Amino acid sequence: MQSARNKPSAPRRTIPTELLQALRQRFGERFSTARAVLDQHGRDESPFEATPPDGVVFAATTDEVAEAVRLCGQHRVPIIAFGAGSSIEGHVLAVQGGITIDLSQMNKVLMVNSEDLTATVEAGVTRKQLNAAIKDTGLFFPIDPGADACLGGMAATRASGTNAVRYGTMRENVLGLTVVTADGKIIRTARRARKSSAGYDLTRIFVGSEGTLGIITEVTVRLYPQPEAVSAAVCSFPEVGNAVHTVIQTIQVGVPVARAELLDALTVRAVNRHSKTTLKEQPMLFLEFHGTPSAVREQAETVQEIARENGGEDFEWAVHPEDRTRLWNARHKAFHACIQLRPGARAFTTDACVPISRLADCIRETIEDTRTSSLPCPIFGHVGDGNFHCVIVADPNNAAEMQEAERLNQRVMQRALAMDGTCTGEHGVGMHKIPLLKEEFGDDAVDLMRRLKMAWDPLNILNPGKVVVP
Amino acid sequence: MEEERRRLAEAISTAAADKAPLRLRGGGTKDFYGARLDGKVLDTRGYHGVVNYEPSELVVTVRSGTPLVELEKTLAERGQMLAFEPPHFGQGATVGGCVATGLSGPRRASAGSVRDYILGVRLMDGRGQDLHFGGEVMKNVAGYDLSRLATGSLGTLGLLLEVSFKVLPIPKSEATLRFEMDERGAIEKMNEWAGKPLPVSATCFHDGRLTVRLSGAEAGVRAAREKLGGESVGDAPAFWAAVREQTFEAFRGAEPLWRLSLRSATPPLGLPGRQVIEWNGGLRWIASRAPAQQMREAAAKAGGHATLFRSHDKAASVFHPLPKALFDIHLRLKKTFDPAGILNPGRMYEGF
């Protein structure tokens, strides 16, 4: 199906054949122009329609993503970074064309520096590698997006995921990046000290960038010790509202609560069905505490009286790991769960943000208003930071289903924006929220990030069509 | 305010027009800091007060105009803080001049840096623009990050109109612990303590003395307490001021104070000097009067860069030169928000 939405902004540009065969000429094997290898390197896992580029370079090091960038630079053709691809909102499609530069061999952890607690690795090591490879070291990595993504893209999307209300964003934790330029030149934005003074704060502009500024080719990134003891809990509440409270609550109160999500009773019943559970069809809270054995088992008392009195219900608490993951279960399991309410359809992720004060407002508002659909719209979210996301079911099959999905979307992302929200608070722009920037900041805002992205990529060959169009 | 906020617009597109550069200052406590001082004063301290403050939700949102200190209040008065513990350096601090130096207190190393509490800021651009980015909710990733790049730019790139903080509460409980120790091991300690899980929220190293700040909830800070020993400070709150504000008498002097920011980790530096470190060892100041030439190789070496943060002579560049590639870089950022280069120019670097 090409919809509206799936249309870009320009049409493909043309690639000519001598670009193929330099590349071709330099690259050797690790130059693909395989139909399977573009069809792979053209979707991620947002619902669009696959949209393949016309070659893939297999990069192996920061000077080969140098070379490959002056050589599509030289013609004009675009280029786009691709990581683990697991993007949500098409940024890795390409949708005029051009080179995709695969990073995935780039995943060599480069240095782990225990005593000033930072990690520099290749673009395309995964969160999980990373936490493998600093396991004896007493550390670990927070940010956990939902899939096993790279830290390059992790980066480059400004991810987060289920701990950021205690240890922040990729916003928060990268602490350098080795980038290629759009004129093929390599920079280091940062030195390995941990704070840099040095001029601008290029690091923070290119966490976020979408590959539309600049192909991150290596992160440093910060580290944190493990913590002493993690306690987790459970709770159910009557309505969303109650739940809500009870996190503003917590965190009013100076709990320092690493994890706090939520699961609306929808989404408990596609858990149920999906693992043969019997949790009770209500929104449930799921909580984490990071601390000292007392602390955590202080923190979770003092949850479970705020949770009391917001009307929770079976509240559980557990300190050991096995019974924390089974506490946990339903929440890890929420999205592939809620994908498997109609197997082979795809999901539209929503990804509003907005005041805590008005997130139960706001979910309310979102369930009443999906309820009348014909499609499944679980939600779940980050409580603590404000951040929901509906899972909007859909068949890529049915262009009235696809629409439905995209106009109940649509909807969300201005409620969200009614409310002082943000339409996207960590999947990123990508391909259509770009209308949204607008509303979200006004023509002003948005026509300086234009001219940024013209200052620095004259030729428009990064990642074009994402996130802002010249 | 709005009747303000159109001056402030009028005399930068005037100035724009005429290519005339503007000083843009509030109470001109940071004036020392910084390269070159150009242009005509624009002082933001009428554009003031606080906008939004939700308790609840953490945020708070304030016009640039505001003195640090009345924020603070506020702030405090419902039991919480800006947890990067600014410095004022003096009596008329403002809130605008907090966020574009970009200048963090002892609390840095544990909580984060001021743009780590940067929501969302206000801009007016070089050309007389008003421009919101980011805004009141915790996490945004709709564009660029435009608020966190104002941080710290010494208002070379637009006048900061208002800004969104992210609050903390103010920890239930604080002790500040003394040890007797050489730099070498006080390094070593502060960033052992680090890589633990220890409520560690400030240190300080000085004439062999390390002092350790530690905050949190009251168990989990008695807990560590009675770990690491040491001896219990006195006035520790007037301490960890001196501190801040570097009232500290090794701050005191004729020489120039270099800030030079490292690995943590860097074993003494052996430069000549008076001493003071902090943020676990990733902040050392050095009143010397060695060349800059030595001071900023030393700092490479250690893979970072050193700043010269208080200085009559001014000779030296004073933060580390950059590569020509990001020197490049960093000019075009410059003129896509200023296009007729008339703000702060010179402040950070001569060029832009």
Given for the second form:
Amino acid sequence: MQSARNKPSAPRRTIPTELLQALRQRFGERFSTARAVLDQHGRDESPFEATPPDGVVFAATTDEVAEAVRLCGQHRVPIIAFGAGSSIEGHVLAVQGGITIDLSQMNKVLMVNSEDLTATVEAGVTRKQLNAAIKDTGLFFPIDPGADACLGGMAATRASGTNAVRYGTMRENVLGLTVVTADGKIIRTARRARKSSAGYDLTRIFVGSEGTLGIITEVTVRLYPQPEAVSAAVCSFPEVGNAVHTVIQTIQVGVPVARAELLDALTVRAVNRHSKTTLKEQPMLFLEFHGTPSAVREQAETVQEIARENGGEDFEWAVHPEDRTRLWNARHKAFHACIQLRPGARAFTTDACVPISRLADCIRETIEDTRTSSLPCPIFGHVGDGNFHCVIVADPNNAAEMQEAERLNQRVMQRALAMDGTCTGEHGVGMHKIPLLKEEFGDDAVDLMRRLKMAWDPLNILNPGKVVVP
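The form predicted alone, contrasted with the form predicted in complex with the partner chain above:
For this one, just the chain is written down, with no partner chains and no other molecules.
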């Protein structure tokens, strides 16, 4: 199994001087080979060592992305798309060298159609920026992965987050894309109609392709009316299993809970230290309910009754909007809070997702497994849709710890696959999970993915070394 300290063995490709000169001539100061810029674009939140590109283009338009792709294609030089740099599986690392195209300056909200409940944005627009732009329309975009990720990157990794249990993932909420292909052509994958039976569903192929089939430059997303009433609460439990069973029963009885987030006691302790909160340091559910005032009240009463039957305490409510914001900000900072349990450490963030009927078993076995390790292994996640993260915190300078972290990481993913789940519920494959695809889908399915990659990117220049290896 590939170690997180070592990257795939394909060598860095030679970058011709004439390409660097052509990019500098075309983009001027928006093309950089400065060491600080390269280093910034050669690291994400994964445990992999930094691998910087040979140059960075700061693109401002789709046409500029296409120009940069064509120039790199002429020299068979790899191209890596970069947004906010918040990916977790090594997606943005230039493992074979090449040119990074930074899309963060492509940050315009191009169109908001309130009647159709859609918005079209450039790839560099972040989820917070979009919601700020549409706040006065009475609509909102619900996909919330925690980090203020850009919409292009969220589409490329098929992201989800805390609201997925009610609103779905990027797969359900991306209606169309503008994409630059490997040969520098610009295509639109769909129009704005709510449904279509025309041709192959190119949108769904590019969503989750992690920059290996094309570079997403514009995204059309589904919007939702802001709920009339929102209530949030926390509830503590004596054991993690009690909290998980509460969520399972809530889903099974049909309560449309908007958010159902689990934090184990160690995660709560880390959050308290990091965010200066005073949460009870026991396994805990963060819950949120959306709807009319009467519907929200009915949902909360039903879930509280289920929680009590599982040993949960009474809800502690976050009544005011600022209290809810403070609560969810603390939850969103859980990943970095866990890393700060050991300052200077790196995190192996597992991303198991299983059928909800197997969730309690998967988390229980993971807890039993990690208790034998000396490494901190806090657990949290979006248990409403069967997705949880075990954050294995290790010292990157200690080879034995890194090996132990990878062993535990692999066991979590193997456990999820054995329960008919997936090795990644929302983070994507990147480099770390390439070997697991065959176990999840089988040789023939992965071979089909490989043939699709080679048909659409025959020079293997789009983010090579990720998802599938030709």
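Numbering follows the first chain given and starts at 1. We call the rigid core the largest set of C-alpha positions that still match within 1.5 Å between the two forms. This one's a predicted model, so the numbers in the text were calculated from it and none came from an experiment.
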Taking the rigid core as reference, does the Cα of residue 325 move 2 Å or more between the two forms?
yes
Does the distance between the two CA positions of residue 225 reach 2 Å or more between the two forms, the core being superposed? no
Check your understanding: Any chance the CA of residue 184 moves 2 angstroms or more between the two forms, core superposed?
Key -> no
